[in-house]
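Encoded as structure tokens, the following chain is the form predicted alone, with no partner shown.
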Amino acid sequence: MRVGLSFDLKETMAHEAGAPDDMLEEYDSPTTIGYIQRAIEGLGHSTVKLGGGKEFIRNVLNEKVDIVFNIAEGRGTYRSREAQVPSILEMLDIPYVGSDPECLAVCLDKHLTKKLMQMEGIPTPEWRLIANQQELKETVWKGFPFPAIIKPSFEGSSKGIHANSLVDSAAQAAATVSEMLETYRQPVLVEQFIDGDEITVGMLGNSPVKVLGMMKIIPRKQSNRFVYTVEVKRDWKNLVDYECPAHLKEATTKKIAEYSRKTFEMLGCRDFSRIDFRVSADGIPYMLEINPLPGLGDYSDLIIMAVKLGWKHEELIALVFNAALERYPLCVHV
């Protein structure tokens, strides 16, 4: 088969004047594309780089591909940006790896995802969504459980989450939300901070989806209020240790697995995803968010987890690709 690779590279994106330094955090590097290319070619297929944005549109129209391995994050600050490339592929009737546009759009919207989780009976920290400065002025904080984490509503890779994102009062929350509304140009989520273990869960396959593993993020500098900030992720080799499999109580492990499968299936995820939890002192896992388009670089949590479980980097990518092929049996015979 001829496999197209869709992606957005940091080096091809313009950094807007006045934009935050983590503006391009979610975009990929040529090294990551190389891992995917070698994994696919190692299975006996050929590859062609389609890129992202307008370049992707031109290339996908001109290149004959049988299926696309999509990791494109999309352009802009839209809550549906991750759905841009899959939407074009569906319009052109081209098979692709990963979740569909509806799933990607819903999951990138943290507020909507949390509402759906709440409706399904999956614990998630209490939160408020503030869309603009007027809503911020009208917000009544009485009864909200501080401390809280302030984060952009439509981002991933801990984008927008810094040390000052953890606030202890309404006054701190208001100041941080106001700044974030201006900086990230999207609604802001104020989320109750769960002081406990940070757990990320890898999901792989379809019908039934399998829990690849659970990994605990442990700060090397012990803190009662550890936050997995963008700065920590950038310097993960020096600042954190990863425990995989995560050492948790059996009942907590079972609950996390149950909630992860339920979330994956209810939201219609496909092939792979990563789900983040915080575990409270009494062992209750609170789902924070789900990423149906997790990073595949060697610095990405899903890959770190897979390597700790004994997989090679390219092997995990091949498993994701083969999971997609099972959904497109005609591709196998191309």
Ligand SMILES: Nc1ncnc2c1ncn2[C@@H]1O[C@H](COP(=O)(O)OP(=O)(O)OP(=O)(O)O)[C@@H](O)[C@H]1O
The other form holds:
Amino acid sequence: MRVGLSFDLKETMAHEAGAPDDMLEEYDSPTTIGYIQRAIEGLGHSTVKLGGGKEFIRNVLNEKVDIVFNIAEGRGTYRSREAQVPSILEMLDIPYVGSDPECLAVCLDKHLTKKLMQMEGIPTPEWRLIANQQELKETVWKGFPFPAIIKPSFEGSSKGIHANSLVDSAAQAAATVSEMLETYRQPVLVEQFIDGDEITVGMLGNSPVKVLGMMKIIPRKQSNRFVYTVEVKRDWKNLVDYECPAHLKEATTKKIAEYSRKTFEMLGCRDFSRIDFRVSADGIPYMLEINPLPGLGDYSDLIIMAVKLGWKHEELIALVFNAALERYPLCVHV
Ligand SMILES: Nc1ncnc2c1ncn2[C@@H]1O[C@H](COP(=O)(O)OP(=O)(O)OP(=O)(O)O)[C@@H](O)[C@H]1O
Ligand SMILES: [Mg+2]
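Rather than the form predicted alone that you just supplied, could I have the structure of the form predicted in complex with the named molecule?
Every component of the complex follows; first up is the chain already shown.
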């Protein structure tokens, strides 16, 4: 088969004047594209780089591909940015790896995802959504369970999440939200901070999806105010240890697996994803968010987890690719 690769490369993007230092944090490196290329070519297929943005549109119209391995994060600060490339692929009726536009759009919107989790009875920290400065002025903080974490509502890679995103009072929250509204140009989430183990869960396959593994993210410097900030993710080799399989009480492991499968299925995720939890001191796993387009670089949690479980980087990518092929039986013999 001829497999197209869609992606957004950090090095090809312009850093806008006045934009935050982590503006391009979600985008990928040529090294990551190399891993995907080697994984697919190792299965006996050929690959063609389609890139992202306008270049992707030109290339996908010109190149005849049987299926696309998509890791494009999309452009802008839109809540549907991750759905941009899969939407074009559906319009052109081209099979692709990973979740569909509706799933990607809903999951990038943390507020909407949390509402759906609540409806399904999955614990998620209490939160407020603040869309603009006027709403911020009108926010009534009484009863809100501080400390809280402030984060952009449509981002990933911990964009906007720094040590000062953890706040202890309404006054601190208001100041941080106000600044974030201006800097990240999107609604801001104020979320109850769950002090406890941080667990990320890898999900693989379809009907039924399987839990690939659970990994605990442990700060080297013990703290009851640990936040996996953008700075920590950049310097992960020095600042955190990863424990996989995660040592958890059996009942907690069971609950996390149950919530993860339920969420994957409810949101219609496909092929793979990564789900983040914090487990409170009383053992309740609170789901923070789900990433149906998790990073596949060697610094990405899903890859770190897979390697700890004994897979090679390329093998994990091959498993994801094969999960997609199983959904498109006709591709297999093309
Ligand atoms: N409610 C919370 N309680 C405790 N910690 C939190 C909470 N929300 C976020 N965090 C911390 O901030 C980190 C990043 O938050 P979150 O996963 O929501 O952001 P993200 O940008 O979508 O991350 P990514 O896409 O890289 O997984 C979490 O891994 C966790 O350490
Ligand atoms: Mg996360």
